[in-house]
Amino acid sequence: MLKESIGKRSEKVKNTIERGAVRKFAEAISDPSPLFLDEKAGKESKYGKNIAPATFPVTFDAGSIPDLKLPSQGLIHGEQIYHYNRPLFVGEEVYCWMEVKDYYEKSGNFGDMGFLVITKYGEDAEGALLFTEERIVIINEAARKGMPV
């Protein structure tokens, strides 16, 4: 159904890691780490500045993948895995894009389901890879029936 989407990717989008956004995110996940919130603690840390929480990239805009039309209902968040080359620093710009890596189908107790694997990439202004986020989106049978073939 979505196999033709494998390899398609979005254009890069610039995101800025703003101090206020990091504060709100840290509060939302109930993680008051001084590394995220306290400027003095950030300066005294091994990083020399404040960092963003590990799951902060979920807030980044990574554009949209052309011709990838997913339903607005019937999607299930299956899995999300982050890999980092270094922490993300408050104040830096991160350029993000995403790519469809795989699509496969399985049958189970709840009918046929599709599994869409999307990887989000984030790099710094010089083009060095900072992180990847692999996400699996599960498309239930009812949603699959309403999708174009």
Contents of the next structure:
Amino acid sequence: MLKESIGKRSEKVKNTIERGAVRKFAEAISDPSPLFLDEKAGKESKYGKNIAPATFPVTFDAGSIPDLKLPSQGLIHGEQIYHYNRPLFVGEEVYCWMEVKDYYEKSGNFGDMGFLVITKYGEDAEGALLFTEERIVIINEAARKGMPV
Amino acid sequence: MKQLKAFQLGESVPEITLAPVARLDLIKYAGASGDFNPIHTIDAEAEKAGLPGIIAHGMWTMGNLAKLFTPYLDEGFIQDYSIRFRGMVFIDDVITLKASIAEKQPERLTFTVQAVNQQGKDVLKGNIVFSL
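I have the form predicted alone already, so could you send the form predicted together with its partner chain?
The complete assembly is shown below, putting the previous chain first.
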């Protein structure tokens, strides 16, 4: 059951912030700022390099949480919360892992809903935290009933 | 361009209205983000999931919303960005992005941010803390 997943985490995975991936992402959200894309503009900025858009961590591989099986349908993305200690730099390596932070159920107009909180962490090579990305997924009753226990 | 730190409480950054949502936008976002859930790109799959048609990735809209702050990134960075997804975005929807200052401190500005559809309904709402 999902409640038993609380506290489970994935192994760390190394991600490299590739210039081409940042370009593709910035273009997909129509935000092609020179600060993200142009090497010269990055050098001349206060950061001294290019940075990545705030929601870029959705592209990071953070491994998989053992025994966490979610239904393929009936999931709703409820909330998404980022916290940054500094912007992410193009070219740098980020080590990501994730954890089931919480799971709780509430009843509402659409029956009982499950709320699964998954937090992704991004660290530098020394293990200093760069950002967290928290995702709250809402799972409806029908989907939960179809889940393997 | 006016600096963000010169903005007053309640003041808004210039709004952005996006072009009507097109299937190609979502195909591009699927590729760039790695989220290939077919309810965002394939009609039959969206219908199978009980939807009237394909819907935008919530993260596509959230990614777009952050660009209100891109012109100011040489002044500071987005420290916190929290969003609650409140409504679905369909093909041909026209989304307007808005942000206004809710709290002002010397080193951090807190904004209420929202994405609103052509019916005036919030599809996304939340906060951005901009660190100066």
